[in-house]
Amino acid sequence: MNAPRTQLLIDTDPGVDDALAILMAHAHADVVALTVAAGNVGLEHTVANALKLVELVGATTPVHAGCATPLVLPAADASFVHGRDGFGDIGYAPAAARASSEHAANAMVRLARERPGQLTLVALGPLTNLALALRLEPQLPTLIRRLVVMGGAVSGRGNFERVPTEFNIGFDPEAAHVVFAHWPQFELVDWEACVRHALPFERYDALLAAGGGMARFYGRIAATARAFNAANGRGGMVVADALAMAVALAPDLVRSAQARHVGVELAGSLTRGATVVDWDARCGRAANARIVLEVDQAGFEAMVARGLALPATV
């Protein structure tokens, strides 16, 4: 008898690495909804991109639009990596479907109440929607089976305008603080782990070449991001959200992890949004994060390959 498929609720801001993660999710699990925030690009584009991915895989996954801005202060997007529309500015035809009228935060709470203890929540973007959901339903952590967060830079080597800060946390530090302070146990896949597990360009290009229509589409939308990675001296394509999705889908891929307390810095012109890890248990606070340090690279790449092998329906 086959094991039941994982039920995923994905909070996202597509973005090309989000796109790969969403393809992987539809190949390996049951996706109950996509809740969407601004982040990599503005909300109009992230919602359109989510709808397009659902159409491409031939799914009926509901898409719920959420927060168009961070909770407190405005933040710059990452269009210089992903393209102005988040999908490499290729000019794709918009999806026929439209987003649900239910706000993302409300949808999170409703779905968690309808399926208590069943959902794995994968947070791939800024945590704005999830912070609002927590304010609406403080018992949300008791209703969600697992929370996997892509975010942070656990030793201060970030990718945001403030040096130690990672983009998702830096875009909305207050939202991240709400989640980290009120979710007792979550799994954290940080930016530095994602860099260590970049897809070497030779293997990344081979995965695209071996795929079908979906791989061709992904190669087009990710061309800007691939060029950015190469120009910045990385040895391969960093697909951060795909790594977090692999951890969510296949926990056995994790080869090394440490449980530590992680907080978010809310002040400082250089440090706002930094993730502060109590590596030596000095603050007296319980560990709230299982920090993923290493995964099985071959297993991760196999999961990516399966996502890229999905047929594209349009």
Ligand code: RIB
Second form
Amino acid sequence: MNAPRTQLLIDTDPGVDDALAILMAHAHADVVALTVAAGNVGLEHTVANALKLVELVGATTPVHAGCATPLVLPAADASFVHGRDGFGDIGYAPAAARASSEHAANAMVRLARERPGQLTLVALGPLTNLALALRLEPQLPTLIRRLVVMGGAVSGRGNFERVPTEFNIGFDPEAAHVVFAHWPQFELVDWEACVRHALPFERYDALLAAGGGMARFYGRIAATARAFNAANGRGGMVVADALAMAVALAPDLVRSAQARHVGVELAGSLTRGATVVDWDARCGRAANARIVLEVDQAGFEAMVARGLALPATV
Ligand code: RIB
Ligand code: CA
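Let's compare: the form predicted on its own is above, so bring in the form predicted in complex with the named molecule.
Entire complex below, previous chain first.
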């Protein structure tokens, strides 16, 4: 008898690597909903991008708009990577469907209560929506089967405007602090692991060439990001959210991980948004994060390929 399909609740700020993760999710699991945050680009664009992806894969996945801003301080977006609209500015025809009127944070709480212990929550953007959901329902961690977070830089090699800071955490450090301080055990796929698991450009291009209609769409929206990766000396296409999604979908792909306490720095002109890891377990705080260090690369790329193989329905 086949194992039941994973039930995914995806919080996301699409963005092109989010898009690849969402394709992988629809190819491998039951996607219960997409809750959308501002981050890579503004909320209007991230919601439109989520709706377009759902339409293209021929799904009926509900899309819930969340917070348009970080909890406390404004932050720069990542349009320099993803394009002004987050999807390479290709000018796609907007999806026919509209987002739900239910706020993302309320949807998270409702779905967790409706499906206690069943949902794998994958956080692919700033944690603003999840922090609000935690404030609405402090018992949320007891209702969610697994929380997988793409975020942070566990050795201080970030990608945001402050050296040790990764974008998802740096965009809304207060939200990340709320989640990290209140979620007893989550899985963390940090930026440094994502860089180690970049898709070499020749393999990335081959995956696109071998794909279906969604691969062609993906190749178009990701052209800006591919050029950015190539221009910035990365060994290949870093698709951070896709790696986090692979870990969520297939935890057996994880080859190495360590459980440690991870905190979030909220102050400091150099350090705000940094993820601070108690690697030597010196400070007496319980490990709240299982930090993924290595993933089976071939297995990861096979899951990417299956996501790209999806036909485009329009
Ligand atoms: O740092 C990488 C993360 O920030 C990814 O989730 C990417 O989509 C951006 O949101
Ligand atoms: Ca993202």
